Amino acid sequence: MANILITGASRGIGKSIAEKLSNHNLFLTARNEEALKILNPCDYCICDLADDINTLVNFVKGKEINILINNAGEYIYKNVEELSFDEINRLVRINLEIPMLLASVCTPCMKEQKWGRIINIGSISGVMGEAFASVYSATKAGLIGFTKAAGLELAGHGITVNTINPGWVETDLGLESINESEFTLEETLQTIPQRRFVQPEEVASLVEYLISNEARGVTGQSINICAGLSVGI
């Protein structure tokens, strides 16, 4: 039974992952305490990762985390010239800096056990780029680069590092981002080859596979789960 840390676990993809992996020891973090309690974790940490990462780092100490799932993320839909320093800094911190920091914190325990899994939830926008979401795309592309390098570095320690890149997922965040854009729900669906949104449970199932022994040969990879969005319309 693994000790799993999941960030952004209170809703959407993070919640589905927590539900899928409920047979393990779950350590969850998000801003919504009531939503985390419902998932019945071993323990949880309430914090805003952009402002209070030290609380989470202290929480992790002694938990012997051997599976890290960096799921928490934020999105901004905005013209490049309208982006503020605070907006850029917040997205870079939450989407890229924090996942790298948590990997740094959790890796020593994984090395001691000679086994571990680090899974980053990226985005198809980090693979293809998304107009009016330049900072988001940049941070998710950064996760892919980190995954390749860390996967190579840790391969000899029995630790795998992978990134999952969802396309449009039927979550609150996904639907909110559509509402912020200039396109309707129907127009967005027309850009997806399968003409449907990916379900959070599909991402959770891929996570379940990647933490399994059957996936021990998969590392440093960037895996798209996007209903065909990455290959064309």
Ligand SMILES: NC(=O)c1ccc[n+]([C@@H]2O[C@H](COP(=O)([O-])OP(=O)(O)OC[C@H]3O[C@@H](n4cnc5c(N)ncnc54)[C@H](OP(=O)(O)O)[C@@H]3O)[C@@H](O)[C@H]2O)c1
The other form holds:
Amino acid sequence: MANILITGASRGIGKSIAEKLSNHNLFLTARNEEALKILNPCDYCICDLADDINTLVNFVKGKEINILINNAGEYIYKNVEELSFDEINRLVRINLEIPMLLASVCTPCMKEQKWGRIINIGSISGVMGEAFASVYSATKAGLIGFTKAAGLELAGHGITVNTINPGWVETDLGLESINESEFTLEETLQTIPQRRFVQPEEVASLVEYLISNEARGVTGQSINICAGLSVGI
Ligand SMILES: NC(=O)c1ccc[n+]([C@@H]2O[C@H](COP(=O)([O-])OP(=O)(O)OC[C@H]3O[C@@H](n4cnc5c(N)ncnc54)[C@H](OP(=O)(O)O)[C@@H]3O)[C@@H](O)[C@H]2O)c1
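Rather than the form predicted alone that you just supplied, could I have the structure of the form predicted in complex with this ligand?
Following is the full complex, with the preceding chain placed first.
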């Protein structure tokens, strides 16, 4: 049984990952306490990643986390010229700085155990670029760069580092992003080769594979699960 930290576990993809990995010792974080409690974690930390990272860092210390799932993320749909410094800061902090900081905090224990898994939930927008989601795309592309470098650095320590890039997933974030855009749900579906949204459980199954012994050779990779979106139209 591993000690797993999952950020953004209260709903959507993070909740599915927590349910899929419920046979492990789960350490969960998000802002919604009730939603975390019902997942029966070993422990949980209520924290707003936008302004309260010390609470989470202190929570993680001493938990001997050997699997880190950096899942929590936010999205913003805006013209480049309308972005404020605060909006840019918030997204970069939540989507990129905190995943890197948590990897830094969790790595010493993984090195000691000569085994570990770091999985970042990126986005296909970080692979292809998404118009009107430039900061979001930049943060997710940043995760891919971090993954390659950290994967290389930690390869000799039995630690793998990978990023999963979902396409449209049927969650609050996915559906709200479409709502904010100029496209209807039906128009968005027509841009997806499989004409369907990825389900959170599909992402959770990929996470389950990546933490397994069978996946020990997969590191530094960025893996798309996007119903064909990245291939072309
Ligand atoms: N859905 C998609 O189409 C899609 C596509 C590509 C990539 N992704 C990525 O997948 C990951 C999960 O997204 P999702 O679709 O599952 O989103 P979601 O349904 O909106 O859930 C987001 C999770 O992150 C937590 N979170 C958000 N902001 C937070 C903050 N400031 N502080 C603490 N926790 C916060 C939320 O918890 P609380 O609200 O309880 O705090 C929630 O558990 C994200 O990184 C997202 O970018 C999603």
